[in-house]
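Take a look at this one chain, the form predicted alone, written out in structure tokens.
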Amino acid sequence: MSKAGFPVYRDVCGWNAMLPHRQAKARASGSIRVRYAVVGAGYTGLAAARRLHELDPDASIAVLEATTVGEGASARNSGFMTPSDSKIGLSLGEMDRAEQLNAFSKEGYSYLTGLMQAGGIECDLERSGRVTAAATDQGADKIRTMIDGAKAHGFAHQALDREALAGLIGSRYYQCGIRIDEGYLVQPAALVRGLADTLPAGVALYENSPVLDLQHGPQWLLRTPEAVVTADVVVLATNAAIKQFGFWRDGLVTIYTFAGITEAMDAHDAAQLGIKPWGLLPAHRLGTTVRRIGADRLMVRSLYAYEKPLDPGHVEQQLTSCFHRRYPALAHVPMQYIWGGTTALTMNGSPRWGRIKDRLFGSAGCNGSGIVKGTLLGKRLAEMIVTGDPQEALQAVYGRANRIAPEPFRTIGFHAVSAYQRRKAGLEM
């Protein structure tokens, strides 16, 4: 028996913000029997529901979702997708676990952009290509050898020094970078949003219905506020919020991370925004993400937290610094949106993934990036549970999670590794 605790955002998603209400479904209540039990309605628990009701469909299905769709840390990333893994700073000795991981996230892409397209799902979606860039000297050297990596990998790119870096984002505050063809933006509110309302009719959506009690019994059965849901299969897509049921505690961190997103800007203020669509990440990995949202908007995702969130106040004072340091004359354009949201990391990347029990499936450990790999993941998981494949393949190019050293070393360690790591970042914060 475990006691579930899902993190609560006291703050609004700016992404969610910007889009028309929604009203959500109703709340689980009473009795319910299903045949499959998908906890969590973010990119991977809605493509393990839906491939479940494709491989399975006459069987009942519901999907409990914590709270409501576009609140939750599936809605509050920064919108970036790719149908590559995007692995070009491989070693070249790793050329055929790079085109393997490629092969699955291509395999994850076509599925979701076959959603999108079936379900008529407006989100934005634009092919902006992938920019990454360095802001010191030590980054400068990782680009140089991404470039090698994507020629190697055979990427279609562009190498960016200063001038042209600044021609496409409006801001000189990089020294270079490179631009790989392959890849899009989205609006992440919007396209989870879509999924879930174009759901198949036998797959029943509940919304703000937190999993409190899991029990394994005969059957599974799962308490919400208002209803016990009993199932023959669960599937836990929680990421994060999996270690709440008392599983793989030992392979994840819980990691908050925060975005802002400024008020619309007037045509003048928008014209130094560079030429849109454009989206940066940065050489180093506890860096600053922008992007540039539609004509007139500008979004940086900053900073790092372990286990709980930050002091509000100190959020929007950094996330705020870290857009006037690239955008010093937009100093006057104020921030409108600034929220956080979770993710689970993993010490070597991979996640964890598959068969947890007897008829208990889950998948955690997106590691930042969610919506290609979560769909993936979560199609294929739906397909372990019908079909009874136990999926080496993808498990074997993946990996699996490490352990992580225990209580309070853990705290000790993470706080050390991620100081070490600022500095390092230096001007790439």
Ligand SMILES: Cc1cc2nc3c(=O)[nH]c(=O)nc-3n(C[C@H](O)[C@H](O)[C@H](O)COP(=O)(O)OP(=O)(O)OC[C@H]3O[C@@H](n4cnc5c(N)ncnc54)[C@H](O)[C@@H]3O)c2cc1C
Given for the second form:
Amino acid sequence: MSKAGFPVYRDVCGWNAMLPHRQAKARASGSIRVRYAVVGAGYTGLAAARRLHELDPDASIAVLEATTVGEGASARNSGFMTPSDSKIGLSLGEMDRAEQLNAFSKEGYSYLTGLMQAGGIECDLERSGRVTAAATDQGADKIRTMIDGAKAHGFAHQALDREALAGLIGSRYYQCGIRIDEGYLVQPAALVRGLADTLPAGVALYENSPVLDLQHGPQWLLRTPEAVVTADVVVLATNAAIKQFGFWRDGLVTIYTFAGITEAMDAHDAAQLGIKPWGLLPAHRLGTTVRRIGADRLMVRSLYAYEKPLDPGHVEQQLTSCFHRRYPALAHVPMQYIWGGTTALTMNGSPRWGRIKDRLFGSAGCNGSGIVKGTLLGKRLAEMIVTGDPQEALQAVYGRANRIAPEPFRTIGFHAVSAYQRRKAGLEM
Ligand SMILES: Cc1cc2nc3c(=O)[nH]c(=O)nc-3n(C[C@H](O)[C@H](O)[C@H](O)COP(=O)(O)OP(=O)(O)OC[C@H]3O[C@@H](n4cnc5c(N)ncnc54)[C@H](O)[C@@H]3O)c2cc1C
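Next block: the form predicted together with this ligand, after the form predicted alone:
Let us now look at the entire complex, which starts with that chain.
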């Protein structure tokens, strides 16, 4: 996190760089009066703003984004989406909860794909299936549990051995895996840009407009470098950056993770990337994500850092090594883009969500699966605000993020746990 409290990236998001230039919307300036102010134009904030407009169409709505759409974390991710909960959706131990989580994920996914269709958003949405694969014996145990879970939930799936995986992704790196049919890939920068650029006329988006200060009075006052926004109701959709406003510091950790995309390959090299499209998640949560992009590129996502980014040279060396270990025959293909992005982690995987205080609401902590979950939580937050429905069912199913130990125990604990988990992850990294 930067000193300002919101992420300021020094690198360029590769997904955004591969798209044609987009003209950012104007900065907020002067005095702006709205009914609803939404802070953050990621999946959560954009869904909240759009749903507020659907439910309260005459109300004025401002969305304030610190950076430009396409350079925030919503564009910097790997682009995996699923209509079932990606973390415990296959759980055997918590069948009922898994079913309910899957129903919420489905709602988020349907809302998002509905917006893609209605807005004609071109974001390379592909039904790729979702492969989870193991490179270690421990990972293989997890895959067997997932296969049992898929059977129990009636998810269409395939169990994959090394040969089957090699046929699919062109690499013999993994021992075994599972492929669930219900998995999708998107170009995340194209998606979030499309969502922002198809906002209805009643929603004003301001970019390069960080909210530096939030004050409570008869109305809320939000100060940006060039504007004062007065709002009756405020939604903080800044993910972990909500801590900059003094909220939820005890429950959220900012985690940086990193990704790289290769140069476009020639036909001979691209023929070694398996059958397109595919996306592969690691069996261990600290492992490496890999996906094929279109016909001729590969993306690798790996590494985690606590609260601040890693040295760019180290990131490049590690991501390149992840790529080469999986595709030694493609070691001559350079990485074209390498970048980092933030996500918000909570101890137990539950988000922090809902009313914070008088007419102030927030959502944070999608734990690495915010495309669908952020959309769902933003949409439901708007429903809570406009209809007054306390959303008890949602809160009961997602649960509430646990408190995290205060500093310095938090930092010490994070480094100890991640060193242990990194050792456990081994070749999954
Ligand atoms: C490398 C990487 C890979 C990932 N892979 C996946 C994946 O495959 N699938 C998936 O579902 N998720 C993935 N994630 C996680 C996903 O990107 C996040 O969960 C998602 O971006 C959360 O959306 P959000 O809208 O809640 O928050 P964000 O996307 O972080 O949006 C919050 C916005 O608020 C803005 N902001 C912050 N402070 C202020 C302020 N003071 N004033 C104004 N604006 C402010 C930020 O600039 C930002 O644009 C990945 C994340 C990373 C980094």
